[in-house]
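Just the one chain here, laid out as structure tokens, in the form predicted on its own.
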Amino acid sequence: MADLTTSYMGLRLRNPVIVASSGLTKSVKGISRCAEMGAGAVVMKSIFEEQYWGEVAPSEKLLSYYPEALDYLRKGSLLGYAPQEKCSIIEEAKRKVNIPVIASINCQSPELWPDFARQFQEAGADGLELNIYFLPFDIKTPGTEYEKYHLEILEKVKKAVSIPVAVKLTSQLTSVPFLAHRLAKSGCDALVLFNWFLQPDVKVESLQTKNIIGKGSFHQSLRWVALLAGRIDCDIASSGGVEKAEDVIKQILVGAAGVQVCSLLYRKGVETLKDLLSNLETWMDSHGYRSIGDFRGELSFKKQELVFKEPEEAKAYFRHQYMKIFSGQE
């Protein structure tokens, strides 16, 4: 029988299927259910700094008289205690499940990233996922400034904790490989590709804008996992668009150390995890693979490069495929 155990960000997982940060993992009950159905690990629902402003911020009138109160809060004097509820969930979950529980953080204030991270580590979290997101819309800010922002957050968190740290990236970057390489060099234990936040839409009748829940693009994450696997010194997890076991297999084949699943479980139930794992096992047995390591990364760009006689052929391959498709060639 196939052995599904694997390693992700230095953690031992019983299989590579991870329940992504979502409402499915916001409670001890939810985490326990995911573990019961076979998840290799869970990423807790993200803690967002902004969600606590209503609980700890003073009234607008008070802020108008004492604007320094806002600075006081942003420095973490009160917001620093915001993770207490999440910490309680981690502590209880770790007593009930035997799979890694990874905490997820999304902050705006630079000081709070390491503060929250430290508290989650003390509560017993096995790892951290830094849910970094901002839209690069400023026409005067170069891409290097956004990259620097990611690196600064990672470095502060790595100094504050000893547990492994992953960074969840958005695809809206100038160069995913360049930033991925720099993050890995700065001590990132894993990258998660990608972050799927709210997407804009328009109400044409009322002439208003609105937000809709973003949908993960399976093939977009597949592309970048394939391009980065084995080329940077950290693990890579895919996130977005997994619909069946075949998708899990594809992501592992191109190099994913972990495959995050979410929307499928919302639609079909957490028990779908059992089907994913059973079908993964069946496929491995039918192909003679005894372990995940036997086929992980076999179709990554790094491995594919080896079939070319000259280094430049690998680069030319991408344009060649592009030309074949758009010129109507088979």
Ligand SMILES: Cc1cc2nc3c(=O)[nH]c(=O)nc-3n(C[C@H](O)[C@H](O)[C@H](O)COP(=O)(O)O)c2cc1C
Given for the second form:
Amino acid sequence: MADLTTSYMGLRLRNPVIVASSGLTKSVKGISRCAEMGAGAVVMKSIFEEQYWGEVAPSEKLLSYYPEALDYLRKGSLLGYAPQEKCSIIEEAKRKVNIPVIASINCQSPELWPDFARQFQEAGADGLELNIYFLPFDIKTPGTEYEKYHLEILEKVKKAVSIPVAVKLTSQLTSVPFLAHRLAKSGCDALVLFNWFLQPDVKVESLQTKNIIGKGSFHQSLRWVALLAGRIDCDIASSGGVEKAEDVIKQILVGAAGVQVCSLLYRKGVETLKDLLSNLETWMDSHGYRSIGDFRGELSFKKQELVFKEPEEAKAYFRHQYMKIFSGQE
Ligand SMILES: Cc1cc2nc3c(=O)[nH]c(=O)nc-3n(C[C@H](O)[C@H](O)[C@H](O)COP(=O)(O)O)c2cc1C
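Please show me the structure of the same protein in the form predicted together with this ligand, now that we have looked at it in the form predicted on its own.
Below, the chain from earlier opens the complete complex, with every other chain and molecule after it.
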């Protein structure tokens, strides 16, 4: 029988399927259910700094006069208590489940990330995922500023904790490989490709805007996992659009150390994890693979480039326009 154990961001996992940060992992009950259904690890629902502003949220006007007021509030006693609820969940979950529990952080102030990180480590989290979210809408800010912001946060968190730290990236970057490489050099233990956002839409009758919930882009994640695996010095997990076991297999083939799953479990139930895992096992058996390491990264760009088994195959990751594929066709 195939051995599904693997290693991700320095953690030993019984299998590479990870339940992504979401409402599914926001409580001890949710985490326990994921563990029962076979998850290799869970990433807890992110702690969002703003959640804890509550009634003391500073007004725009106050902030425009006293920008330092925000930092004062962030460091103040109210926010000091913020992670307590999360810490209790980590502590209880760690008593109940025997899979890694990765805590997830999303802050606005670079100062607060290490604070939360330290408290989660003390509560027993096995690792941290930094959910670094921004929308580069400012027309005067160059891409390098956003890159610097990622590095600054990672460096502060790495100094504060000894547990492994992953960074969940958005795909809205000028150069994913450049930043990925810099993060890995700064001690990042894993990259999660990619974060997912609510998408905007427009109601044409009432002339209003609205948000729609979607799912991550499987192929976008596949491309970048394939292009980066083995070329940067840290693990990579995919996040986005996994629908079936075949998708898990594809991500591992292109080099993912972990495959995060979310929307599928919302739609079809957390018990779907069992199918993903048994189908993964069946596929490995039928291909004669005894361990994940036997096929992980076989179709990564690095492997394709080096081995030159089928150099044509590596080009799939670069092709982005129809011209070449359909040339000669009307
Ligand atoms: C209801 C819901 C809540 C989510 N909450 C978070 C969150 O707190 N932090 C985070 O990093 N990602 C969050 N995500 C994004 C998922 O972790 C995942 O990256 C995304 O859904 C793409 O994967 P999928 O296509 O398998 O759903 C959330 C997704 C959903 C659907």
